[in-house]
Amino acid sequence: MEKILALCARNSGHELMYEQLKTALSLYPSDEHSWTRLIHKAEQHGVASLLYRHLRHIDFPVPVSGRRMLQSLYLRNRRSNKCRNNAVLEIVSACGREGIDVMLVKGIALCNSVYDEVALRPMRDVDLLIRKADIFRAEEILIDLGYSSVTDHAVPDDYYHLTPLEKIIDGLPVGIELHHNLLPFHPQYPLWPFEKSFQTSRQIMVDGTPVHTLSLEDTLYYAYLHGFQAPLTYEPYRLMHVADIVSLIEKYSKQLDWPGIRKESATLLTSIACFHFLTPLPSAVRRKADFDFSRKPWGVGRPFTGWPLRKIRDTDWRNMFDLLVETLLPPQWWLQLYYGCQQGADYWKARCLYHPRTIWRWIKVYSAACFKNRKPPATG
């Protein structure tokens, strides 16, 4: 199951990828129950529409119920994202009349630039990046357009985006997040305000209308940070984020500034090379990026499953040793992806130094939190 979904985590296929996909499908059970499980897993990873696209390309005989389910998910994504596109164009136009610059980021930008069809990239909400000085004016504009705060998603005043705003459009709840910083305020992430990327931003077309989004290089770096450099307590990566990166570098391999990317962040390219073992990159991309595929790491596709992602209080005492192993000895593939290390000395530094140091920092964070929240002893 995991092999099938990983291979489909991309906008476009090629001969080698489709050969491997056909082989993986031939080994997968053909009963309807198995296909229902596969499709549910694809939906969890955000690649159900991509699975549908690639299965249609190779004309694979999917059980009737499975084919209908995939088609339904695809059509739902297409309708939802077209509705979101209309909402975004209305917001960008209204903000523009007030002199407020807006950049489309995350899913709404990717589905209109990296993917061939808007249906191929699902999203929960629409993310817009705005200058901090303009953020509350933009919020007022959305309220005037009929949006209202989602009360059960209240966020602190110093958060990196405002409380989400929502509006029902053609029966669909369309959520908007107004960001003044692209990433959460966390030591794991760099600060990324609007000003960091607007001067180098590029224009993409949304239903024939030009709008601003991050440059190709910034989009690539952001997609990596958001999907694969998150703090260990965040949810494990989803194949949708693999598809974002693989699709971007494949579609724009000739336009990307590979020497500049390597100069700014060599570990980024090392990490991206790990995706080749999930879904093979075409030779043209491998030559451009000069990726290293000398040896296949063990544990390909397996995420980090140790502490602090997996809580001690939720673990049976009989499984404590397994939790310790998963915490201190994560799969080689994940380690190379997360720390951007290759084979040899760099890998062993990550294994023996960087990762234990990361765990130690989390121990200090949790210890400080426990000490701070500890109640004083009773007196008298």
Second form
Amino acid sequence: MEKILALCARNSGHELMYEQLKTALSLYPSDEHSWTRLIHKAEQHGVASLLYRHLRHIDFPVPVSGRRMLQSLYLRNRRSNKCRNNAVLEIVSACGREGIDVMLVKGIALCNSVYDEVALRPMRDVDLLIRKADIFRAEEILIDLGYSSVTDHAVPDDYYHLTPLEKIIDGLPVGIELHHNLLPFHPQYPLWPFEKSFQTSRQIMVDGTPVHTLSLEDTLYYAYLHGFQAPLTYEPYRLMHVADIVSLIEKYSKQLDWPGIRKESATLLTSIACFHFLTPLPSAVRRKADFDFSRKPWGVGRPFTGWPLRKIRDTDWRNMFDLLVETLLPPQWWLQLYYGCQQGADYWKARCLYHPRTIWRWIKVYSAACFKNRKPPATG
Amino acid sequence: MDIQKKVVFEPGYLLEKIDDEITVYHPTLATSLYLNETGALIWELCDGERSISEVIDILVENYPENSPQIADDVRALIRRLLEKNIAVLR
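How about the form predicted together with the partner chain, since we already have the form predicted alone?
Shown next: the complete complex, the earlier chain at its head.
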């Protein structure tokens, strides 16, 4: 099941990928129950529409109930995202009239610039990056447009985005998050205010209207930080984030400033190489980025499942040893992905030094929180 | 079923054709329904203004060769819509 979904974690397929997909499908049970499980898993990973797209491409005979589930998910994504596009265009235009610059970021930017159709990239809400000085004016504009605060989702004043605003459009609740910083304030993340990216921003088209978003390199770096270098307690690994990066580098492999990326973050390239073992990158992209694919790491596709992602209080005492192993000895593939390390000495450094150090930091965070009798930070 | 009543769809439901199938779905709910060509036509005719009997009359007038079956088909579809909470009768 994991192999099928991992292979489909991309906007466009190619010959080798489809060959591997057909092989994986031939080994998968053809009963309706198994397909229902596969589709639920695909939905959890945010790749149900991509699964549908690739199965349709190879004309695979999906059982009727499964096919209908996929169709339904695809249509729902398409409808929801079209609705969000309309909402965004209204907001960008209203902010523009007041002289407020807006950058589309995260899902809304990716689905309109990286994927061939908006249906292929689900999102929970719309994220907009705005200068801190403008953010409360922008909030007022949204309130004038009929948005209101989601009361049970209030966020602290010093948070990296304001309390989400929501409006029901054509029966769909459209949530908007106004960010003055792209990523949560956490020691593991760089500060990323509007000014960091606006000068190098690029224009993308949303239903024929030009809007601003991050540069390709910033988009790639953001997707990497958000999806694969997040603090261990954050949202668990999802194939949707693999699809974002794989689709981006395939679509824009010629435009991306590869030497610049290598200079800024060599670990990013090493991490990208890990995706090749999930869904093969075409040779042109591999040459461009000069990835190292010398040896397949063990545990491909298996993310970190140890503490502090999994809570000790939720673990049965009989499984404590497993939790300890998962915490201290994560799979090689994940280790290379998370720490951006190559094979050899780099890998052993990550295994024996970086990862134990990360766990140790979390122990200190939790100990300090217990000591002060308050909740630990960073539950993003 | 009182055929003098009108079929009113719950807000948000949409009808679209995908892979040669006609689907009724909701952007936020998991409920969906698959229709054949006749079903799609009945869906279009049930505009919240016409009663069920008026819908049946229009179909009988346009497809006289199928008239014995039409009333049953309409009732069966509306029953499915009601069961799935996609529509109500008013």
